[in-house]
Structure formats: structure tokens, C-alpha cells
Amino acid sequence: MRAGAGADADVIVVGAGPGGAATAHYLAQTGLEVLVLEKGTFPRDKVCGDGLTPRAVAELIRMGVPTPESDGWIRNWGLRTYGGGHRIEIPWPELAEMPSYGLARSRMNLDETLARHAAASGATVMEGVAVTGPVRHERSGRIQGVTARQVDAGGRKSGEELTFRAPLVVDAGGVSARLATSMGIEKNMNRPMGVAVRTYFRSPRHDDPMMESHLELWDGKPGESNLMPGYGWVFALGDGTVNVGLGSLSATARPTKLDYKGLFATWMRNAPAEWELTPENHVGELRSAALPMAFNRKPHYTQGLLLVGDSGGMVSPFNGEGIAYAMQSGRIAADVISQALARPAHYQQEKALRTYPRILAHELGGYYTLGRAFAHLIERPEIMRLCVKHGLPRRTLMRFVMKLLSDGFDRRDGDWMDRLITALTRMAPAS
């Protein structure tokens, strides 16, 4: 399909990250023009434990992303969990909808390799390209496409304001989300928020096969001093080094007041010094993001807009896990968009763009509002620490858990663990 006159493309897409890849690929196999604006210019980094689910894993199986150890993608078989004074390691489970293997990539190559498998299935992809507000319909205040300017290499916007057409656009363009705020649509402070602060170094570790999480974060010696709220982890990347972070969970956007970085230079003080998480073998910034949960923004489609991935809130309170939700939500709004544009007459696009936020309820809506509760639970230390000295030795509990915090469960056919959180995210409000 060409785009109509006046029009740059049939879909504008905001932002080259997984959401946004994924949403151009999708999109482009059907026949559509699609344009994706990038602010950054690749390879770009951004915060991240660099980790992938077998969820997320899946997306990009359905994408059809090559995924072989030998262009740098570590798999990893399960999850090593500390706490209380435990051990546990638990492989990923085996089911049917998903692989039981997770892979690591640092998000320097990851979004650059979706961007350019993006591009391969015929979006035209725009670097350092900033999209600086909406074009809106005078009257209905409809979007009708984005006015944006090039960014040089400092990172400053610069140049004449340029303007892109399009009947439909899509954010996902992060966190941020200026263009959904652009467009009236605000951040719900009372969904969950998390905080992650990551950064690398090199490790004899940088070859583990499972992906590990610490539950426990002191602010001094473990055991002698104060329990705070949050977990570590440590992400073997295969190169020689590891991503090591911690992150931290509140039940509402209003602000901690936690002091991160103290809080994971004393988690690098107190390592074990095997791991070799020394100054000396620091190679990258301490960086840290926020996590935007549980649909903390919504409307997720209004006025010719859709957000997809961070920008509509689609980061797991189980675990912050966004990739694999950026990825689904591209893959939903790209089947949305491809349906409408087949549509001859307004009303039917407009009806069937109005299921896009319907399907993502149905999708996640019960399981982030389990995420919520569980949020309201774990941001109390005291409890956090009891439910891990008693749950962790439990083998079968844990393997339930694991499911439950990774969204690795079958939606169907599963066996009674599956059919237990089904039923509980069926159950569950999808608000």
C-alpha cells in the first residue's frame, strides 16, 4: 500500500527500540510505508539488565531475529536465586509457547540488530531524528503526523523544524512518552514505578549459563545492618563481561528517595571478591532509568495515536521485564493498524483501532494487576526478607514463582501450575 497524498507514510513510528522495531517489522511485511524516527544514532545504549526471558525470546523467534551464539547471543537454561541465606537454582521451565532458554545481549547491538531487521522488511528507518510534537487536525485535534529535527553528534537538536505526515502514528519512543503527554495523555501515579541502576565489568563470571538475582540488598554488612527494598543482578554477557544492576520497586510513581548509588557501591564493597567486581575491572558507567509499570498510561490508542512498550507502562511489576512487552505490543499494534488501514471508510478504522487497547487488557491487564499487589508487598523490606528466608528453600514453591514473577506459563494446555496463574490473571480486574 502507498501512502495517501499528502502523506510520508501510512504509519509513523516514534522511537527504534524494541517496541518500535518490532511494530516497523511487523507493519512493513504487510505492504505498508512506515517511517520510524530515531533520536539516537546506532549503536545507542540504554539502561537495561540486558537480559532476556524466554518471553522475549519468543518475540523475536516470531520475528524471525537469527539468534546464534556465534554473532554474540548467550543463552542462559535458568535463574540463580540468593537470599536468606539460600541458594536455588532453577531452570526455565519447558512449555509450549515459549522456549526454555533466555539469551543475553548488552541493548548497544540488540535495538541496532531490531532496527536493522526493522529495515530489512521494508521500514525506512531515520537516525538522529527527535520528534519534538504532535501535528494535530485543527478541529478534532486528531494526530495527522510529527514535526521533529535532526540531532547532531552531541546530542543537541539542531536545524530547521521538519514535519512528517501520516494518518496513524505510534509512540514508543520510551519512559518519556512526550509525544503521548503531547497529547494529553498523563502518567498514572499510583501504578507502580520501578528504578534500575546498572553498569559492566569485566569477570571471570562473564560466562555463567544462568541468569542470577539477589533478593537481599544491605546497606552495609549482609546480616548486620538495615534490609532495604530492591534486588540485585548479575547478567553474564559472554565477552568478558558481566551487567551487574540492582533495581528497586514502589508501588506508586512518587518518588523513593533512595540513594542508589550508595546502595549499590555498598552491594560492590560487600561482593564476593571471586567475582572480581573491582574498580579496577569497571568499564562502564553507572547509569540508572525508570520503569514504568502496570499500564501507568493510558489511553493506549486515542486520536490516531497507539503506545506501545514503555510509553504506555508495559513493564512487568513482577520483575521489570519491558523488552518482551514492547515486543508483544508492537506485534498487537501492527495487527491493529494493518486491519483498519484495509478498511475503506473511517468508521470501520476507527472500529477496529479501538480494539488495540481491548486486546492489550486481555492480554496483560489481569496479570499486571496481580504485579500491583504483588508491588504493594514487597516494597516493605520486613516482609520481603520472610518471604524469602521461607519460600526459597521450597523447591516446587519456587519453580511456581519463578513462573509467576517471569510470565513463563502456558496460557493453555499447561500443567496445574499454568492453569493456576491463568486462572488467577482471569480473575484478576483488568484495570
Ligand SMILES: Cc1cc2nc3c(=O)[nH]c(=O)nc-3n(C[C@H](O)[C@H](O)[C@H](O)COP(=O)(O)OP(=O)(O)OC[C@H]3O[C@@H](n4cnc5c(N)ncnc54)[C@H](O)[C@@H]3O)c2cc1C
Given for the second form:
Amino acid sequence: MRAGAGADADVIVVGAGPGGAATAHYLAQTGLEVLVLEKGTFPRDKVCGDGLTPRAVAELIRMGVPTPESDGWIRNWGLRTYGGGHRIEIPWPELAEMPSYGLARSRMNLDETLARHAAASGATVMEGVAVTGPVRHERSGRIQGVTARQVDAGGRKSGEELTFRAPLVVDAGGVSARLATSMGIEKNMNRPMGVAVRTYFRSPRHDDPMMESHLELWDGKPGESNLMPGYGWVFALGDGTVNVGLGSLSATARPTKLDYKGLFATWMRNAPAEWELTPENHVGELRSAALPMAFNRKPHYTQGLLLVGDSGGMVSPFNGEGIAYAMQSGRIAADVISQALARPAHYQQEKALRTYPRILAHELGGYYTLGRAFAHLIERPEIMRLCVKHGLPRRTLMRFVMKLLSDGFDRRDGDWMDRLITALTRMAPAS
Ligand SMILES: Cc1cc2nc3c(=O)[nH]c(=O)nc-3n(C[C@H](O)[C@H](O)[C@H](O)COP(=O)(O)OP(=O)(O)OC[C@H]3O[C@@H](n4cnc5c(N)ncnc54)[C@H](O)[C@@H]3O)c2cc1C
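Having seen the form predicted on its own, could you give me the form predicted together with the named molecule?
Everything in the complex follows now, all chains and molecules, and the chain you saw is the first one.
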């Protein structure tokens, strides 16, 4: 399709993270003219654990992104969890809807791969262009495009203000959601929020076949010292390094006042020796960022603007995973947009566009409502401790918990665990 008179594209996508890249890829495949504006220049970093669960891998497969082991895409086969004096390894479940392996890939690499994939599908990706605000219709307030400025090598905005026009705009700009905010779509302070820090170490176990999580962090010898708030992870990247981080989950977006960098330094002094997470092996910076969860910014569609991924608060409160949901929401947004733009009349287009929030609510709303209850529960350390101590040694229970926490269950044709989780998500009101 050709963009209409006066428009630079059929759709403008703000941000080329996993959400923006997936949106752009699927839109371009339908023949629409897509313009992606990304403030960074690839390869660029993004603070993340770099972990891809089977759900995220399924999205990569759908997009047609090759992940050969010969290119360093090492697979992991499950989750190793430490807590309450126990250590348990549970393989990823065998499911119909997704593969039984995960991946871990630095975001420096993953995001460039996805953005190049979207460009190869036909999207125009402009790097080093920061969107500064919406262009709105003077009477209706509907978005008609965006203003932007070039970003120089030092990360500063430079040059004159640029204007790009399109009938529809997707905010895939991540947790800051500046465009959505400037359209009046505010964050809901009563939804869960995570904060996490992460860094990299060289490690002899850089190709460990399991993802590792630590449900308890100690300020000395495990079991004989004090427990600190938060949960930790070590994800092997297969390139000589591992991604190590810790985070906390709150049931609301109010600040936790935790000293994450201090906690991390203490944990590292007491971390499992076999990973060799020593100061000599430390590479890269320790950086922190927020994880917006459980649809903390809504509506996901209004006045020509759709929210995808973190901008719409789509990180799972169960495990802090957001890449899979960014890609999934991008796929759904692209489908809805292509249906809308194929219709001649404005009211018909709006009818199609208004299905986007409803589809998201149907796919993820009930699951996130359960996740909000989970966030309230584990916010209380005594409950968390009881669950870890008594739950971890029970293998069947842990298989169930892993399916629930990693969104690793079949919505159709699953086993009794899948059917139970699906029933729970259907019973929970999507809000
Ligand atoms: C410490 C930490 C660990 C995490 N670990 C994991 C994990 O292991 N697995 C997982 O699945 N998820 C993890 N997450 C969550 C995950 O990082 C996000 O959910 C995911 O990146 C969301 O993708 P996105 O495309 O919505 O946004 P982003 O990845 O944030 O991409 C947004 C893009 O928009 C660009 N942008 C922003 N503003 C503008 C603008 N004004 N103009 C132009 N471009 C703009 C940015 O440069 C960026 O490229 C973690 C998060 C944190 C903070």
C-alpha cells in the first residue's frame, strides 16, 4: 500500500526494541509502508537479563528469525532454582504451543538482529532519531504523526525539529512511554512494578545449559547469615560471559528505597563460587531499570495511537519477562492495523482498531490479574520464605509453579496442569 497524500508512511513505529521490530516486521509483510524511528544506533545496549523463555523463542520462530547454534544462539533446557536450602532443576515443559528450550542473547545483539530483520521485511528503520512529541489534529486531538530530532554520537539531540506524518502511530518506546504520556495516557500507580540491576562477568560456565535463579540472597554464608530483599539470576550467554542480576517486585509503583547496587555488591561477595563472579572477571557496567507490569498503562489504543510492549506495561509480574510480550503485542497490533487500513471508511477502521485492547485483555488480562495477586502475596517476606522452604522440594508442585511463572502452558489441548492454569486465567477478571 502507498501512504496517503501528505503522509510519510502508513504507520510510524516509535522504538526498535523487540516490540517495535516485531510490529514493523509484521506490518511490512502485509505490504504497508512502515517507518520505524529509533533514537539509538545499533548495536545499542538495553538493560535486561537477556533471557528468552520458550514463549519468547516461539515468537522468534514465528517472525522467521534464524537462531542457529553455530551463530552462538545457545539453547537452555530448563531452570535451576536455589532457595530454602534446596536446589532443584526443572526442564522446560513439552508443549504444543512452544518449543521446550529457551535462549539467552545479549540485547546488544538480539535487538540489532530483530531491527535488521524488520528492515529486510520492508520496513524503513531510521536510527539516531528521537521522537519528541505527537503531532495532533487541532480539533479532534487525534495523533497524525510525530515530531523528532536527530541524535548525535554523544546521545544529544541536535539539528532542527523534524516532522513525520502517518494516520497511525505505535508507541514501542519502552518503559518511559513518552509519546503515550504526552497523549495523556498515564501509568497506573496501583499496578506491580519491578526494579532490577544487571551486569556481565566472564565465566567458565558461560555455556551452562540451564537458566539459574536464586530465590534467596544472603549477605554472608547461605543459611548462616541474613537474608536480603530481592531475587537473583545468572543466565549463560555462550559467548564467554554470563548475565548476572537481581531485582525486586512490588505490588505498586511506589519507590522501594532499596540500594540495589549495594545489594548486588554484597550478593556477589557471597555468590556461588563455581561461576567465578569475581572482580577480575567483571566486564561492563552495573545498570538498573524499571519493569512496568500487568498492563500498568492503558488504554492500549486511543486516538490513532497503539501501545506495544513496555510502553503498555506488558512485563509479566510472575517472572519479569517482557521480550515475549513485546513481540506478541507487536504481532497483534500489526494484525489489527492491517485489518483497519484495508477498510475505506474511518468508522470501520476505528471498529477494527478498538479490538486491539480487547484481544490483549483476552490473551493476557486474566494471567496478569493472577500475577497481581502473586505480587501482593510474595511482597510479604514471611510468605515467600514459607513457599520457598516447603514448595521447592516438591517436584510436581514445582513443575506446576514453573509452568505458571514462565507462562509455559498450553491454552488448548494441554495436560491437567495446563488446563488448571488456563481455567484460573479465565476465571480471573481481565482488567
Ligand atoms: C534489569 C532487567 C532485566 C530484565 N530481564 C529480562 C529477561 O531476562 N527476559 C525478558 O524477557 N525480559 C526482561 N526484562 C524486560 C525487558 O527488557 C523488556 O520488557 C523489553 O525490552 C520490552 O521491549 P520493548 O520493545 O517494549 O521496549 P525496549 O526494549 O525498551 O525498546 C524500546 C526502544 O525504543 C527506543 N526509544 C525510546 N524512546 C524513544 C524515542 N523518544 N524516540 C525513538 N526511540 C525511542 C529505545 O531506544 C529502545 O530501542 C528485563 C528488564 C530489566 C530492566
